[in-house]
Structure formats: structure tokens, C-alpha cells
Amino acid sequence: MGMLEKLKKALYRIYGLYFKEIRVLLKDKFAMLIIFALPVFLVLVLGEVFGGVGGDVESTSVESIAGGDTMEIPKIGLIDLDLSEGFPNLDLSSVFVNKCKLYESSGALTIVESNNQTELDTLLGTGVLNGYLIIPDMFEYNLSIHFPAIIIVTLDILDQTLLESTQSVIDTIIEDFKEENNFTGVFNYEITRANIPETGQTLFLGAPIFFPMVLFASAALTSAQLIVSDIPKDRMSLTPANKFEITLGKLLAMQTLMTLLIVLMLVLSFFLGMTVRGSVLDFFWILFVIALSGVTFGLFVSAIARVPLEALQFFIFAFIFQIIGVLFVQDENILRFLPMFDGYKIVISVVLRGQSPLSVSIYYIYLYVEFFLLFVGAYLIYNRKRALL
């Protein structure tokens, strides 16, 4: 027999292994359920639908923000602008500069100077700042005066690990400039916050979270399941179908129906009032990525467990190391192999800022990798297990 009969037949095997498994997962009420349903009722939470989450983000006042706690050191850049005079021999504006200068040497933070506005919005909107200053003119002659003195600050609120961090270190800034030069009755900052859009604000922040995290939970827990619970799984090894064929038909199975919830979510986000900056094929395949490493996870998982609740306890852990390592690990290099924090990594950069894939490479490596990895090694431990035949 030529190779090219046995490719066929090979084809032909995966083909029927493949639809064998779409038909099983369906009939599975409680897999339905994890894969499609609570992840529609999540994105219909996030959209307001029924009055859950989100709210009016520009609402948000400063003491919520303030006095988070961060390894991490915000990029805040800074304009003056005054050119006004009030008190004699004495430049307020230049004082607030070397005050922020100052803090700057503490490493609390690092300061980009700038003398343009429109330089700073780039930046901002590229991720490299998290926020900056504006000290706008007249600002020492109204301190003089006793009028109302406001610095501009506009923060990145793409940015959820160092928004907190950045607001914490200009609020002590502000904070310490007033007190220390009796300035508390008249003088303020107002925010803007920049990099949201008008409509779809909840499920835009929230995305390069949620979207990661429900789609890696959800086809990695029902995953997990395919090959531990598969009884047929053993008499179909001793068929010509091979252990090979059998691990790859379960995974473009729930593949497909992987794809089918991205694109189901993706159409509803959309119509709830979501908007991205980058390309919506981007934003597909990023997510399509995250599910099949997802996908991949979870057979590993199930070949290695003997039974059924022994794999629910090995997807469990994972899925909350993977969480505690999002929120509190600090070291990126580490970090770079949990897939939601590549899949958090790439929708801020790609999606939601609209900066080109390539910039963000080093983040589809690693889930490739991933991915690779694991299948492989669901397959060679799958395959060196006995039958129970």
C-alpha cells in the first residue's frame, strides 16, 4: 500500500473520529453548558444587559483609584506650560516640576519631559506612557490670587495593572505639593481619562481579561474530560484507528465548537456596543489561539488523570495558579507561559489599541509554543497507557 492510500485512509479515520466526538459533545447537556451558555451570560453581564457590571467609568473618583500597590513603576510624562508670575522670586510651576523630579529619584516613578501635547497623546495611546501632566499657564498667577489653580492630568485606562499605581504616585505628588506649600483650599487637578470609547466601555476594559480567561476555562474544563472519560476510547485503539488519530479528532472537535463560541461572542459584544481599534480578524485569532491552547491544556490534563474528578482537580489548580500568577507574579519572563496573561499581553496591544501583531510576536510564540508542547505530550502519554480491554 502507497503512502498516499494510507494518508487517505488515515484522513478518512480522523474524518470519522471527528464527528464522532462533535456528536458526543453535543448530546452533552453539562458541556453545552460550560462551553456556550455561561459564556454568552457572562457577555451579556458585561454589556448591561441585565444591569450587572460596569457602570460610568469616567465617574470613578480619585480616592477609588488611589493607593494601589504595584512593583511596577508608571511612565508619566510632563508639560508646563505657565509662563505667568505671582509670587516673587519664586516659579511655582518649576517647584511642582523638581517636586515630581524628586520623587522620580525615589523610583516612584519615571518622568518624560515634553514640551507637546500631541507627543504625549501617542505615547499614551501606544502603551509606552500611563499617564501625564499638564500645568497649564496662569497657573502660578491664580495661586497668587487665590483663584482656583487646576493641573490637567489624563490617565491610560487600557492599563489596569499600573492605573492604580499611576493615580497612587500623582495623587502624593499633588497631595504633597499642596500641604507643603499651604495651596489646599485652591488648588485641584481634573482627570480625563483616555483610550476608552463612548459605548461598550465595560466589555472593552474588560476584555483583555475576560475574554482569555472564559475562553481558556471553558475549553480546558470540558477538555479535560475527552480522553479519561471516553470509554469506547479503548476498543477504538485496537481498530486501525491509533492513539494519534483518536487525540486528533478530539481536539479539532472541540476546537470547532470553540470557534463557534468566539464567534458567537465576538457578534454579540459587537452588537451590545463594543468597539476595538485593531482588526476584528486579529481579534479572532488571538482568541482562537487561546482556545486551542485551552483545548490542548485540557487533553493533557486528561491523559494524564486516571479518572474523571482526578482531571476537574488537576484543571482546578492550573486554572487558579494561572489566575494568582495574572494578578500578583510581577517577573513578565515567567509570566509568558501562562496563556492568559499572552492572550491579556495581545488584546490591549493588538485589539484594543490597534498596534500590529508583530509587535506583540514574542506573546504568540509562547502560546504556540504552548500548544504545541502539549498536544504532544497529551499524545505520548495517552499513547503509553494500557487499554482496559
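What we label the rigid core is the largest C-alpha set whose atoms superpose within 1.5 Å from one form to the other. Numbering follows the first chain given and starts at 1. Keep in mind the model is a prediction, meaning the values are calculated, not measured. What changes on going to the form predicted in complex with the partner chain:
- Comparing the forms between these two forms on their rigid core, the Cα displacement of residue 200 stays under 2 Å.
- With the core held fixed, residue 314 shows a CA shift below 2 Å between these two forms.
- Once you line up the core between these two forms, the Cα of residue 225 stays within less than 2 Å of where it was.
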Given for the second form:
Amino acid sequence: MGMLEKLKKALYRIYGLYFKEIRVLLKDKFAMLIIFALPVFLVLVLGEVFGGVGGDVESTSVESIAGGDTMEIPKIGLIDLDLSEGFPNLDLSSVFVNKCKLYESSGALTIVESNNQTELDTLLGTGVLNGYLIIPDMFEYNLSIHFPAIIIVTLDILDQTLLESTQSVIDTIIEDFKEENNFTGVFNYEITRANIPETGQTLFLGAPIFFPMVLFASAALTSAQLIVSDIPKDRMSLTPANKFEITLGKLLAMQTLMTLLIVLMLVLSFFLGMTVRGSVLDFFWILFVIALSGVTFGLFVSAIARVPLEALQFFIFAFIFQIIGVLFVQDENILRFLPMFDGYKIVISVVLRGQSPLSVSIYYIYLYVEFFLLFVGAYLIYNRKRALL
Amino acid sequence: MSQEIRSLKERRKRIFGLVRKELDTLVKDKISMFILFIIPVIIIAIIGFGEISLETFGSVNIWIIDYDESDKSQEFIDTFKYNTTTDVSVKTKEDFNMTAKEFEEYALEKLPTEDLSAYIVLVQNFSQNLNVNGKTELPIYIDYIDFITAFVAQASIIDGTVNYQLANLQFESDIFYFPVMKPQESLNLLSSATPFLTGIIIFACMNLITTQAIVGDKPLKRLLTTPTFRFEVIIGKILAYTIIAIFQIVLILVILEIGFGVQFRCLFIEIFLMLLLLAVNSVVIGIFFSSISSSRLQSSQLFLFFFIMMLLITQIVRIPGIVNFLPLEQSRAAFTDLAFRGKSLIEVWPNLLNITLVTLVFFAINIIYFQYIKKEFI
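After the form predicted on its own, can we look at the form predicted in complex with the partner chain?
Let us now look at the entire complex, which starts with that chain.
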């Protein structure tokens, strides 16, 4: 048999193995849930289908910071100590207090009025309040003589779930008050938040972390069971199919499903309003490479594990350590070995900034090398395993 | 004979036997021991020695486009170049040998790239506006693609303008505030993360291990042919894993307090008991997953799915109706109140009650399922 004939038959076998794997995966309900349902749910969450996630970077209106059903409302203490006068026809501190009450009635915050700072400190210390603000004496007078007024703002940093929204509400009220009364200060900041789309902002801002993490996790988790849980694979050794062909068949089948997932996530993200500066093709390609890296990592884990449970545990450890690495390790020479970090850097530069892929070629190289080494490693380890026949 | 089997003394004896058997098996399982005692230490150590890395990735580059070319605008630029407290790089048109117009076009082109974080435009009448009106507009363009760098850039610009006003005694009607963070003693990264981190570690480790308690217990079928009652098996397993949890919680708290100096403002026993309640909760939920699963793998997958969903709801979605019943959220709130606000156990009763209610519900479901529904053992 000539080389060409051998190659043709090998390709035919890989083709058969590929379809067998696809069929097996499609019948596995949990695999389908992990591959499709969970990532799609997450895209919907970030697409704010279920309501707001975090703060809108452009939010300044009452309506936009009143979060509706899905947001917790900060409790803010308020003391008005201002007895000064000077502004014509208006009691400015009362106007400020009324502004706070207007926001309270719209559901943006709950106000606890007091005359005693010690009382507010106690409430803050016990977690009843998320922050408090004090309008000091001379507030109105300073503003009336074209001088800045400094208000006292104290925030509780122990409840970090509400810290950001507390500060955001206070900023919004102050900005609204200043704008209404034409207190622009020396510098009237005209801040333009450039380069972010008007729609799908959460998806856009979360993309560098979200897409690589979800694709890598989804691919690796499912692939981690492909070899170790495939009981009939040992019977394959009785057929002309070799272990390289079996490994390649699994890789191709899994990558096909991941490609479908990538298309689904991209279509859904763009449908929910996300836009990018880079090309969609570049976006697709980086997600494809990250998924490939996840699949080969999963296959490697699956090859070294003795039982399915062990493979799952290996995956959980690797995933947790990768997340901790990305968040807490500072040395980029170490971080480049983590596919999620490489994905983060490429997505932010190529997809969001629209830079050329060549500008971040180092991260692509790391991903390609990792893919190659993990695939060869998975094959070699699987090849050394004895079939249970 | 039947009465003897049902007597309290005999039941207690059987449950103790079950606990001992379970502990023997657990202690011999190296992977379980690794998950329970080594993983928490590694995670705490990484965070204890680490710093947030994503914050330090991008350098902040600010360009100032000066159309005014007056002494005042130069003072403004100098304040930014030499007086900003944060570590930023400030460049002007002289650095690129361009006119103001060319420089603005170049800045607009460069804003989406990593070369530029933000640019400020000093308008043509900058000096005149300040001298005549005491105020001027200040157009600022910030690149928000990398939002962490954007926040640093914005803070640096505000900082620079305040410095300029103080240095030149240039004031106008404005409202400032300098937020005071309380408690005022600085919390390091580990201390800030502790309320959520301890919950995650204890829940994840205990839950992951207990997902194998029933489904991975091969001799269990034989055991049920003895006079042992099914609910005794459940209680025996819960007690055994709770004993293991005691060691894990003590280890975590000792490492946090002695190893990394995290200061707790409550009695050690109070925080220990709260975390023990969380551990019992995770054990009961883990045993439930183990009861309803048909394989060890499926049980672990259930854990993973539940854990990811709980993390998402607790950290991102925060749906009030659901988040209040999630053990991670309740333990986070209770830990903060106990350890950092110095409250007592009695004062955090709503959190403890929520965890207890969820535990009892899962315990009841476990007993009913194991007693009447799980077909393999009926």
C-alpha cells in the first residue's frame, strides 16, 4: 500500500472517529449543558437581559442609577449643618437635601437623616449605613462668594458589594446639584469617555476576561472526560485505528462544538449590542485559538487521569490556580503561560483596540506552543496507556 | 430485639461506628486530604503574598494639547508634569514637534491604542477665561477600553487640576469631597478578601469532598442490610465530615490570624461557630448531590454547576430574592459583621438563621430521598 493510500485510509478513519465523537457528545446532556447553556446564560447576564450588572460608565441621571429590581439600594446618612446664608433666593443646603430626597423617591438610595455625626458613625460601624455625608456650615456662603464648598463624605469599605454604588450615587447627586445651580468650578470638566460603544457596554468591558475564561473552562471541562470516560475506546485498538487518530478525532469533534459555541456567543453578543473596533474575524480567531488551547488542556488532563473523577478534580485545581494567577501574580513572564492571560491581552489589544494581531504576536506564539505541547503530551501519555482488553 | 435496635443507646453506638468508619476512609483518601488542607493553604498564601496584578498592567499616559500657549497654560502643564502624586507620564506637543492642531489629531488617532490613556485640551482662551471669569471649560478625552487604566487616568487628571488650583489659589463655586474610608486602618488584599474567600474555600472544599460521600461509598449497600437505619447513615456522614471541617476551619483561621496578621474583632469561637455552620450547610448540600447522582462524576459535575451559579449570583447578578438564601452571601455578611465590625453571634442571627434554614431544608430532602426514593437502596 502506497503512502497516499495509507494517508487516505487514515483520513477516512479520523473522519469516522470524528463523527462518532460528535454523536457521543451530542447525547451527553451534561456536556451540552456545560458547552452551550452555561456560556449562553453568561452572555445574557452580561448583556443585561436580566437587568443591570454593575454601573453604567456614563450614568448621571436619576433613572440610570436607580437600578430597578436587580440592584441593592445603598443606605446613606445625611446631616445638614449649614446655617450660613448669602446665596440670593435659595437656601442651598436645603436644595441639596431636597436633591437627595428626590433621588431617594426614585429608588436610588435610602436616606437616614440625623443631627449627630457620632450616631451616623455608629450606624456605619454596625453596617446599617453604607456611607454618610455632612453638609458643613459655610456651605452656602462659600458657594455664594465663588469659593469651593467641601462636604464630608464617609464610606464603609467593609461592605464592598455596595461601596461602588454608594459612591456613584453621591457623585451623581453632587454633579446634578452643581449642574442645576451652575457651579462649574474653576474647571468645567467636559469628560468624553472615548472608545466605548453606546450599547452592550458590560459585554464590551468584560470581554477580555469573560470570553477567554468561559471558552477555556467550557472546552477544558468537557474535554477532560473525553479519553478517561471513553470506555469503548480500548476496543478501538482491535481496529486499524491508532491512538493518534483517536486523539485527533476527539480534538476535532470537540473543537467543532466549540466553534459552534463561539459563533453562538458572538452572534448573541452582537445581537445584544456589543461592538468592537477590531475585525470580527480576528475576534473569532482568538476565541478559536483559546478554545483549542482549552480542548488540548482537557485532553491532556484526560490522558493523565486514571478515573473520570480525577480528571474533573485536575480541571478544578488547574482552573482555580489559573484564575488566582491572572488576578494575583504580577510577573508577566509567568502569566504568559496561562491561556486566559494570553487571551486577555489579545482580546483587549486586537479586538477592543483594533490593533494588528502582529502587535501581540508573542501571546499568540505562547498559545500555539501550548496547544502543540499539550496535544503531543496528551497523545504520548495516552499512547503509553495499556488498553483494558 | 426490635426495641433494642431502636433504643437510643444502640442508635448512638451505630452512629459513632459509622462516623469512625467514615473518618478512617476520609483520612486515607489522599486527594480529599489535599483538597481539604493543602489547597486552602496555597490559595491563602498566594493572596496573602500577592497584589492585584490586573491593576498594574497598563501605564497611564496623558497628553496635554495647549492651544492657548500662555503663561497660565504652561503653569497648568508644569503642575501636571511635576506635581502629580500618581505615577503618570505627561507629554505635550513639544515632545512630538507638532502644532496644537496636528497634536490633537494625532491624539485622537492614538487614543484607542496603548500609547495614550487620555488627553486634555487647553482651549484658546484658557488664560483669559481664568483671568476674567475665574473659570474655564476643560475638555478631557479618556480611553475607556481598559477601564482600570481609565479610572487611574481620570483620578490623575482631577488630582492635577486640584493641585493647580491650590498652587495658584484659583477658586470658584464648586463642591469637593475627599472620601474618608472607614474603618480607617488599612485593610490589605487578604483582609479585604477574607469574608468572601473563607466562605468560598470552606464551601467549595467541603462540598466537593462530600459529593462523593454516598455515590462513592461502595460498601454502603451491604451496610444497609445490617440493622443500621438509613437516616443514621446520613447523620453519621454529616457528623464525620463536620469533624473534618472543624480541623479545616481551625487551620484556615490560624493561618489568617497568625500567618498573615488578619485581625478579628470578635471571639475566635464566634467566627469558628459561624464557619462551622457554613461547613455543615455545604456538607448537607454535598450529601444531597451525592444521593441524587448516579455516578461519582455526575455528582462532582452537580457541585461545579451549583458552585458556579452561586458565585455568579453572589458576585455579579445579585438578585435580592435569591441572594439572601445563598450560603456564600450569608457567610460573607456574617463574617464581615463578626470579624471586622465586632458584632456578636446573636447580632448576626438573621444570617445564621438563613444558613440554618437552607441546611434544614436540604437535610429533610436528604432524609426523605434516601429513605423513600433512592431506588438502589430500597
